[in-house]
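The chain below stands alone and is given in structure tokens; this is the form predicted on its own.
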Amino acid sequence: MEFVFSQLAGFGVAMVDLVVDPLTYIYLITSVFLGITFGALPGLTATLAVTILTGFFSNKIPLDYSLIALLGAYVGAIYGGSYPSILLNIPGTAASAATAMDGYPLAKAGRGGEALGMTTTASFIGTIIGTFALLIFVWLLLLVSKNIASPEKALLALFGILLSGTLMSEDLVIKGWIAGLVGLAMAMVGLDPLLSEPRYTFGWSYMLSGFQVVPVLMGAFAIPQIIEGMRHIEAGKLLELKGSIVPNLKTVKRYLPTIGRSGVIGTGVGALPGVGEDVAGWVSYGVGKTVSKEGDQFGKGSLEGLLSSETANNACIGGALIPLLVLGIPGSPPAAALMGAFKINNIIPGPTIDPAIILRVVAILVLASLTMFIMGLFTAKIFIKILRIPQTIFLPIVMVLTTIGSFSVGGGINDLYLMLGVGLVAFFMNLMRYPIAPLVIGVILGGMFDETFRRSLLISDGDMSVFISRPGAAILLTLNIALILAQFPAAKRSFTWMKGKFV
């Protein structure tokens, strides 16, 4: 109990810190509009919002606001895909395609405001739920990573590629895998990180300092959206919103288990490496529906189904931080731009992470979510009227502002030409269904596996063996081979087999 004590402690610290603060109002409530903003428009995702405040603020303020401004994106954005599911049965994000199940059923019969309501509560206790166990889990894992090594970071960093891969593939695994592997190849290319020594830059002096993170972020998460959305062009009928916004506290009190089950899913969904909210909400409305004595009723309007993956995505937000924070590794592809915030500020999350940053990031946080609930309930009809702006004119605005946020970074025309050629790459790979996200977490934790796996080799000199001696390294060798070798049919009838002889 001492620790959990003294963990509050530093965390109230922190909260008075930023409280007592005026300009964390003005980022906290502008980003969280912005966020909510993103997540109402369809075709719009929380991803591209982090991704192109992380353009604009990243370097140019200090990190202290650069965070409040991206994680107030990042909460407000994934509750504001709830409004489209729910009134428009079009998912403002892939967090909310769950919501639309029951969401717009409850719209169309008369109850839109109460479905809206809940959303907004359940989505701020998920928040609360994922932000405490981000609190107390981050400082437990910390005391163990300390102990990993050059091997143990190596194969970390190889099983967070693959795991992300395998999870995010829509149909083979391996799309994921070759995905990742790209990703990987991505990141070797610039000054060697031993020996300083240029590697595949064919001459180019722009890429001595390798792929940079915004314009890959940019063109990865954001041009594939903006071409996608130009071609399809969603307009669905908005719904008239009937019922008032206010929730009923007997209804949140009766419906409190389901939200408190579903934070805990959420939270652990987003713990795994690269997987994500949209993946959260699903499985939290997956078991709600096989355990709820109504379960029948999923799909046809039930306000048990919508608190399901509505608060399970917004508790992964909490968990998708505590791999970034503990071991480098992002939980979520928002998670994703947001280490790219940090590595701009030369910030290096894992072991050796400040300790205030993270008692700081759970600050922000709690007052986003109160700032995201207190905006639901009182200004949806703002976000309602947003609903009904044509895609034709907000996807230009945002390729400006994606283009301005690029360009800002690194102030040359190259991360320009970097930013739509991996657009480019990016927008065909998804219409070949190789999944995105892992081949930007691959640029991303490329480096880490870079050095960590050439130093072992030098500390051990050339010997292998390094990798299976050690007892850490040994476990994470033999994760990365079972998750490989899975996917195997001949694996999975051993696995079953096995299962049934021993279970």
Contents of the next structure:
Amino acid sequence: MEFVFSQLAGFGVAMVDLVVDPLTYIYLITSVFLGITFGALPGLTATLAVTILTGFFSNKIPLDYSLIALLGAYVGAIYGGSYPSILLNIPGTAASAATAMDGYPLAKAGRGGEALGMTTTASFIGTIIGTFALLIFVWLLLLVSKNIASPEKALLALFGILLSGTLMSEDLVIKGWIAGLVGLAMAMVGLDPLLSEPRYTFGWSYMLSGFQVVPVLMGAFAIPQIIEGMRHIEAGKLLELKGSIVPNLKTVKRYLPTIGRSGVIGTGVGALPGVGEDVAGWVSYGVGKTVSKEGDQFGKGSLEGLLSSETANNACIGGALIPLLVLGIPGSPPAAALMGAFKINNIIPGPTIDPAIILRVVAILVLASLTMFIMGLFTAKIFIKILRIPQTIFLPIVMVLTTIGSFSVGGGINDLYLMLGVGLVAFFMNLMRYPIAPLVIGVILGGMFDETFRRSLLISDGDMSVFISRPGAAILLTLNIALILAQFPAAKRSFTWMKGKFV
Amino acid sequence: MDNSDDITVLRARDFWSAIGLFFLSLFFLWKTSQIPLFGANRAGVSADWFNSAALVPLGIFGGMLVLSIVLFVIAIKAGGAQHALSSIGLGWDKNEALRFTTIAAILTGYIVGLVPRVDFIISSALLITALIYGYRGGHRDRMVTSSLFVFAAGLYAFVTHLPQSQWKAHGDDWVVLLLWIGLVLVSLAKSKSDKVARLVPLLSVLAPFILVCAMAFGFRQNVPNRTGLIFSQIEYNYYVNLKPLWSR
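Output the form predicted in complex with its partner chain next; the form predicted on its own has already been displayed.
First the chain shown before, then all remaining chains and molecules of the complex.
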């Protein structure tokens, strides 16, 4: 209990620091507004919002402020995705895909205002649940992570890539793994971290420093969205918003258990390396459908279904920051973009991170969710108007934003060539249903995997048992192997057989 | 996955991507074989096999080779090879292919040709105008016209000022400016009744103008082509006439 109180005290100090600084409000209001706008415009994502702002802010303003801008945009964009889901039946972001299942039927039934109000409330409570989980668990895990050495780090990085590949695949799991391997391969370009041996540079001096994270992020997430958006003719009719947006307290109270459960699920899914808000939304929706008394109403305009996904995707934000801050492994694609911001500020998330940064992150998340809640309730009409802008108008401007952002971080034209190359590859990968998140996670974690894997072998003088003899490493190795074996048909059959036998 | 047609298309594409990945991993395995695995490294440090820079890449490209074979087998078993060359297998009709090609041409012309050499405001204005005019409403002829304008501008800048030493020259800035005016006139002539079309010229200049000024003077970030026709004037007037007003 003493621990919890000391954390809350530290959080209080960080909060006061933020609240008394007038610049906080400028960054917060602007970034949350931008975030909701990005989320509300179909074709733009939370990852893109964080990535573009990383290009703008991260290396020229102090990290303290760029964190406000990036986290504000992150929270706003995940929430903003619910607008087109409810009013247009088009998810603004992948995280809001489950929201459309019930949000649109509710809006069609004339309950759009109620749906939006409840979504705003659920997103706010969800973010707060995830944030306080971050406040408590990050410290407990940091204590554990102090004992994590190279073998565990290498296996954890591998687990992050494998898990991301497994859970983010829309088609075959093997495609997720291939995407992860492509990302890992990209991370091998440049000087190797131990001996400075040049690898795959093809005589191009730019390649000696390897693939920079921001142009890769911009290429992987922005270019395919732009091409995809311009390829399709705008369709869909915006429904009129009927009813009051201000939520009814009785309704909120009635659905509090659902909101609480979804918040916990969202945080848990977020804490899994590389998974993200869309998986959180669907998992929570699936659990909600199974355990709810009105499960048969899910998909037909159920408020409980809507709250299940919307709470979870926002709670996922706090969860996704846990592995990022504790281990340096991003929990979601937008967290991967945040990792890029940390990197260009020379801050290495992990056991050695400055505790003040963690407390500041928690305080910013609370303020950002509060700002989002107020904006959601009182300025919703502005975002609904923004929704009317066709993709073909805003995507060209996003292209210019992406170009200048990518150029500014690296300061070179080569970064733009890299962005374009990665973007075209990512577009074709999207077309063939290869998930992009594992590729980006692979690029980010590749260097760490290479270094820690070889360092482990160096310490053990080439003895591979170093990955079994340490308990933490043995558990992680088992998890990695189990994750791979679970995809074999025989394993799947035996799992189904066991389920039939015992359930 | 929505229906069996989608699966057929995907497996046909998997067939091709598995072949591509197979040869890609073979190529990179060959490149990896050039990195010393045993003995002294080029860095001069004596290295055992477990310390070699080739170790992890060998695992990655070896893994990719195995996965590409597995994907190949899955694709063939699901009929991917049978449909690989059919229109359903390729999954793209002529319109889709044209749309992608024109967008790719515009992006390539902009990033490879224009951004390094031409004033950022002018080149971005051309890009925005081309993308909005070309892709609003899905008119085939407009897509082609737009891509021709941007690609021609990019190609001209690329060919006439290829080496970095010539990127400061302004000849291509004037050509791109004329092409932008030309495209604006075409778009206004073709969409007389469209209110949005009338706003596009203003939007296409204003958006990059605000962005580049915010980046350069607000966030003190590096911006492309500081010596560009318009931006060099903005920068000169900012530092010579404007900034002294509040710096005194």
